[in-house]
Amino acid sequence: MAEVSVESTIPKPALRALPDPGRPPIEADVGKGPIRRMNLNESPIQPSPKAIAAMQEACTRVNRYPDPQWRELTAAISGATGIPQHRIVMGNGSDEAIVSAGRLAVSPGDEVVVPMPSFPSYNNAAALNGGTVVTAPVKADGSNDVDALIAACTPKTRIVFAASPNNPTGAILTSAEVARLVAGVPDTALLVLDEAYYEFGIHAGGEDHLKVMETRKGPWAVFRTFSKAYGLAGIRVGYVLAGSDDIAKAFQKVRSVFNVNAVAQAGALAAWHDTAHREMLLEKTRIERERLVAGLTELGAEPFPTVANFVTAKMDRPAADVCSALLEHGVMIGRLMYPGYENYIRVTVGSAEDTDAFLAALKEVLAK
C-alpha cells in the first residue's frame, strides 16, 4: 500500500483553510489590577437565585447522565412558544445549533448567505463543510438587509442566516421584513433566524417573528439562548425551534448524545420560570445601554441604534488603538474585525459602575 502523508490529509483541507481560533482575553491574561469585562456580551447580573439553587441541587446527582432529550426544559419552552416539544432541540449554547446547521445542510460546493457584519460562526458553518460564504452588507442602521440577503441567493444556496437583533450592530428586523425573507429565500435553502438577543428586542418593543416564520413552506429554524437575558453564559444552553419534524430530526442526528449537562438543564429550567428576574435584568440593561449610547455620542462617537446588551460605535481612530488604550485603564471591550469597520468598537452593557468607568477611561483615551 502506498504511503499517505498524514500532514497533507489531516486535518481536512476545509479546516486547514480556516484562520486560527480567536482567544478573547480574560482577566488572567491581562495580569494587572481589577478588570471590567465589557467585551463578550455577558450579563453583569448574576442569574436568578432560583437557578443557582437548582444547579447546586443538581450537583448532587451528577453521577447520573442527564436527560438526553431535555424533557422538562423543552416542555416549558413548548408551552410558551407553541412549538411542539419534539421540534425543540437543545444545544450547548446556540453556537452548537449554528455548527449543526452547517453539518445538516452544507456539502462541498454549496453556498451560505450571511449578513456582514454579523456573527462569525455563520462563516465557519459553511467553511467547515466545504461551502462558500456569500455576504450581504447590512443597512446603514446596522439591521440585516433582507432584500440583499434574498438577492444573494442562488441555486447553490443551502443556508441563509439572518439575525435579529444583529450582533455586532444591535438592530432588529420587523415582522414585515421577516415575511419577505420567508417568501423570498428559496425552498431549497434552510432559513435560520438567529435570535440570541430575542428577549432584549421584545423588551424594547420589537415584534415576535415566530408566527411569521411558521408561514414558510421551505425549511426554517429559529435559534435562541439562555446565555444573554438569563445571565447563564457560563453553563452553555441554547435551543432550536425547528420548522418541521424533518428539520428537528436532522438537528437531533448531528448533535452529540448528552450535549446539555444535568446542572445546565436544571439551571435553565429554573431561570426560565423566574420571569421577574429576567425582566429586572432586561430593564437594568436598557438603562445602562441608554447611558452608554448617550455617553459615546457626547464624546463624538457614532453609535448604531441598538436594542441588545451591547453598543457598537464608530470612532475617529482605529478601534484596535482604542481597545489597547482602554485595557491600560482596566477596561476590556471588543472591536469589529470586518473590512470597512476598522474604526468600530463594541462595548458590552455592564453595571452602572462599568458604564462610569468605561466612559471616564474613554474620555482620557480620546483626549490624547
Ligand SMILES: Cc1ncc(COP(=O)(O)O)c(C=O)c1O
Given for the second form:
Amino acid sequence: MAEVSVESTIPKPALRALPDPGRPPIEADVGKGPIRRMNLNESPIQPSPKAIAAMQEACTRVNRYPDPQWRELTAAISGATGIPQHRIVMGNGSDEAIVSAGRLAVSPGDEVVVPMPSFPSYNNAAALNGGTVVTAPVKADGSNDVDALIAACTPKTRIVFAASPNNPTGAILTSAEVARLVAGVPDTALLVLDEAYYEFGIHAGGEDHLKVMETRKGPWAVFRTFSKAYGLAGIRVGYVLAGSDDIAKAFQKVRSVFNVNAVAQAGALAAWHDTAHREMLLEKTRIERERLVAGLTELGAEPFPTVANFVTAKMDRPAADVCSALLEHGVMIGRLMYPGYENYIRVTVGSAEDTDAFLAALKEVLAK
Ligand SMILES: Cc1ncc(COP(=O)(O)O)c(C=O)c1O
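Would you mind generating the form predicted in complex with the named molecule now that we have the form predicted alone?
Expanding to the full complex; the earlier chain stays at the top.
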C-alpha cells in the first residue's frame, strides 16, 4: 500500500486552509486595565432578571441531561411565529445553524453564494465541506443586493445566504426584495435568511419576512438568536425556523444530541417571556445607535444607515490604525476585513457611557 502522510490526511485539507478560530480579546491581552468591548455586537445590558433567576434555578438540576428537543422553548417560539414546533431546531447560537447548513447542503465542488461584506461564518459553511464561496457585493446603502445574489447562482449553488439586517452594514431588506429572492434562488439551493438582528429591524419599523419566506417552493430556513436582543450571547442559544419537515430533519441530523444545555434553555425561555425587558433593550440601543451615528458624522466619518446594534463607518484613514489607537484609550472596536473596506470600522452600540468614551477617544485619535 502506498504511503500516505499524516499531514495530507488528518485533519482534512479543507480544515487546514481555514484560519484558527478567534476569541474575544480580554483585558489581559491588551494589558491596559478595563476595556470597553464595542467589537462583538454584544449587548451592554444584562439579561432579564427573570432569565438570571431561571438560570440560577436550573443550575440545581444539571445532574440531568437537558431536553434534547427543547420542548418548552420551541413551543413558545412556535406560538409567536406560527412555525410548527417540529420545524424549529435550536442551536448552540445561530452560529451552529450556519455550520449545520453547510453540513447538510454542501459537498466538495459545490458553491455557496454570500453577500460581501457579510458575516464571515458563511465562508466556513462552504469551506469546511469542500465548497467554494461566490460573493455578491452589497448595495451602496449596505443592504444585500438580492438581484446580484440571484445572478451569482449556478447549477452548483447549494446555499444562498442573505442577512437582514446585514452584519456589518446594518441595513435591512424589504419584503419585496425577499420575495424576489424566494422566487429567484433556484430550488436546488437552500435559501437562508439570517435574522440574527431581527428584533432590531422590527423595532426600527422593518417588515417581518417570515410570511414571504413561507411562499418559497424550494428549501429555506430562517436563523434567529437570543444573543443580541435578549442580551444572552454568553449562553449560546439560536434557532432555525425550517421551511419544511425535510429541512428540519436535516438540521436535526447534523447536530449533536444535547446541543443546548439546561441552564441556557431555562434562561432563554424566561427571557423570551420578558417582553418588557427586550423592548427596553431595543429602545436603549436605538437611542445610543443614533448618538453614535450623529457623533461619527460630526467627526467626518461616513456611517452606513443601520438599524442594528452596531454602526459601520468609513474613515479617512486605515481602520487598523484607528482601532489600535482607540485601544490605547481603552476602547475596543472592530474593522472590516474585506478588500476595498480597509478604511471601515465597526462599532457595537454600548451604554451611554460607552458612546461618550468612544466619541471622545475618536475625536482625539482623528485630531492626530
Ligand atoms: C449576522 C450574524 N449571524 C449570526 C451570528 C451568530 O450569532 P450567535 O451564534 O451568537 O447566535 C452573528 C453574530 O454576531 C451575526 O452577526
